[in-house]
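Have a look below at one chain only, the form predicted on its own, in structure tokens format.
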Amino acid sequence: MKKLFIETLGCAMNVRDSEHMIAELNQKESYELTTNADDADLIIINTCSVREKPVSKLFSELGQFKKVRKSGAKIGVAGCTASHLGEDIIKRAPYVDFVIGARNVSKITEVIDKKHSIEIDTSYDESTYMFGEFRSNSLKAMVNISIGCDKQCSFCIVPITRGEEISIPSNLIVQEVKKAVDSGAKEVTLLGQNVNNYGRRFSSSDSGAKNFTELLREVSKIDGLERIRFSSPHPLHMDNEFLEEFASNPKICKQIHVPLQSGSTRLLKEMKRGYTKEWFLDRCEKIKKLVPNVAISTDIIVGFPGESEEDFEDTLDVLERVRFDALFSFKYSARPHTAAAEYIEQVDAAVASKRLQKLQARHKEIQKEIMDAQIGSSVEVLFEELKSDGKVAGRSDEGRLIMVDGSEELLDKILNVKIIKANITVLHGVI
């Protein structure tokens, strides 16, 4: 049996397109998965592109990647990085054997046998396509429920990357959730660019459901199913009816990420996030009264071309005001193919590293806080990890990560948890 290394760069949609291509490359022929690149004949890293770094990062792990391979391994380049740079990663690197962009996934089998081979449509469609089965924890499933992104955000290059959005027709994701549940799963989360406009364009008449609610229901009827998450929802489309779906639907976990970005009207506008300040707070309000014990959770960029100290103050308002149970904040990186990339205003490193670090200084402050006052709740818990020191790890409806002491006997449970010791990260319980 021949063994597969594969690095995954990036979010939870690359992680799943990692899950295809292994599904993919098991079907042709079978693959044994090894953590050791200097073992494998077939290495495969699966790239970010969202950022600078994790693109720099690119080429340094493929240098590191020859120097151990063995004879006869090829290596491959997955991801939005190879769709935007395609080419010029071959000409940067040409030991590398293939490049297949993040819409290309379902080519894998045919681009291994190709030398130098290249798939970066990003006009072509994979919605209707039915990938193998494949997945790295039988507990939890991932499940795309949309490719691609409409969206024009000017600091985003995701569009460039991953091509126009078409939603999977529901009665595929219905059918690709039944066999998870039927394999053991008993949490899926739900993957998309901006899940919640599920519905815009579909390449099949077939489609079923019409909007994101409606998909959200339908997953819900489910049997064996206890848990839907879902990632990640833009503020822009989080009408009335989503979010009292949301707030009333059993099985949907109470944990929400709105990606803010930032908490200026002013740059909002600038980077065509289509809505405002007062917008974000009324939706997040409007959440913590439908949901009062509800986890909210962020994006923020700090140092977009033309920030002031205003629209910074702007965002540790929004921060104050909405008090985020979890935060990914970065300093803002400049990608090609993108508008803001060629703004005039670029803020300079030193201030925009000084604003990072006092937002985020000021936010595990607000995470302390919020994590003791879990002191004395009970919340329920999926178990899903034995640790080595005898404590068994899950998480909360809310996604909180809870440690109990205990055995694989706990494993695949969903228990009542009382929490008697909180840290930043961590909350400690007793069954």
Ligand code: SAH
Given for the second form:
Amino acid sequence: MKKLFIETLGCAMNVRDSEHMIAELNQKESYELTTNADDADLIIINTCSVREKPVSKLFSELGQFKKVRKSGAKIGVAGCTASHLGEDIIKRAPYVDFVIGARNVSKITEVIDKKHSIEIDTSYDESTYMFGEFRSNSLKAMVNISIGCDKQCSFCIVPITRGEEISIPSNLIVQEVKKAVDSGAKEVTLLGQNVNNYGRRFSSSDSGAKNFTELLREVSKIDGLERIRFSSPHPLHMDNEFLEEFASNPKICKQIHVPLQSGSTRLLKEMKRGYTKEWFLDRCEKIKKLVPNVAISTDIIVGFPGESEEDFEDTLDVLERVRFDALFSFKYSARPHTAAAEYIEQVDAAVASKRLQKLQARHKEIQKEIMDAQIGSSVEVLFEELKSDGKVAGRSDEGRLIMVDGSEELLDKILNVKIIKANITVLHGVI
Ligand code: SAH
Ligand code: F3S
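Right, the form predicted on its own is done, so what does the form predicted in complex with this ligand look like?
The next block holds the full complex; its first chain is the one shown before.
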């Protein structure tokens, strides 16, 4: 049997794209997955281009693969960097056998057989393509609900690499979730770059559910499915109807990502995010009112062009008021073909680093307080992993990592746990 090494960088959509590529390859010829590049007949790196760092690392990593690969092994570059660099990858690294974009993954079986083939058409429509079945986690399934992104956030390269947004018809989504549940899934994460913009555009008129709230209702009717998560929504599209469904539907986990980017209304406008600081705070307040123990996570960019000390203070103010459960924070990185890369007032790198440190330090304190406050509470946990030290790990409804003493009989079960101890990343409890 041939061996496949696949490295996946970036977001959950990339993880699902890798699963799709594995499924498609296996339909043609069986592959065994390997974690050693030097052992593989086929090496694929599924790339991210959201920030510059992983892109610049790509070529050194490719050089490494070239050095260690078996004779005759093929090397392919997939994902967002493949979409935006295209044939430049092969020009710079001619030993790369193929380049396949983030919106062309269904073509994986074609590109592996054509030397130097490049499939990076970002208008290609894979929204109704029936991919083969492969899941790296049979208990927790990922299901795409849309491809591409129609927002034009001025810092973001994703609309350029993944193309325009097309929603997947709800009957296909429901069919896929049912299939996953039949094979043992208890939890599903609905994926898209902007999930609550669902229904904006379909490629066929027979689409079923017309918006994200309707889709959530449809999916939650599936028997045997116990938990629904989604990633990621956009604050702009968090209307009351959606938030009320989020709060009242017992299958929807009480964890929500509300990506802030900046707390300054002036910068949010420059970022073309479409909301203000007040709207963001209002939505988070509403979420907390509807779901008191909710876990809200966010993404923040510091050092966006023109960010003043005052703008940054606004970001700190939102951090203080919302008190996020989790924070993914980044220094702004200028990306090719994006509007913000042309903005002249770039922020000094040292200033941006200092702001990032300050933001992360304050978040850590808040996170500790949030975790400590969980002691004494009871949460529902889906147990998924046996640890070597007699502990079993799982996630609470709110997505928090929980550990209890126990054995494998807890695995795949949802049980009530009382929290007795907390640290910044883990809660310890008893059943
Ligand atoms: N819609 C997607 C966003 C993908 S990009 C989602 O909701 O997951 C993921 C995060 O990367 C963004 O929310 C943003 O915080 C960050 N990001 C995007 N472009 C960036 C850039 N040019 N520099 C720094 N961070 C960026
Ligand atoms: Fe990027 Fe904004 Fe879409 S962050 S993925 S353009 S919602």
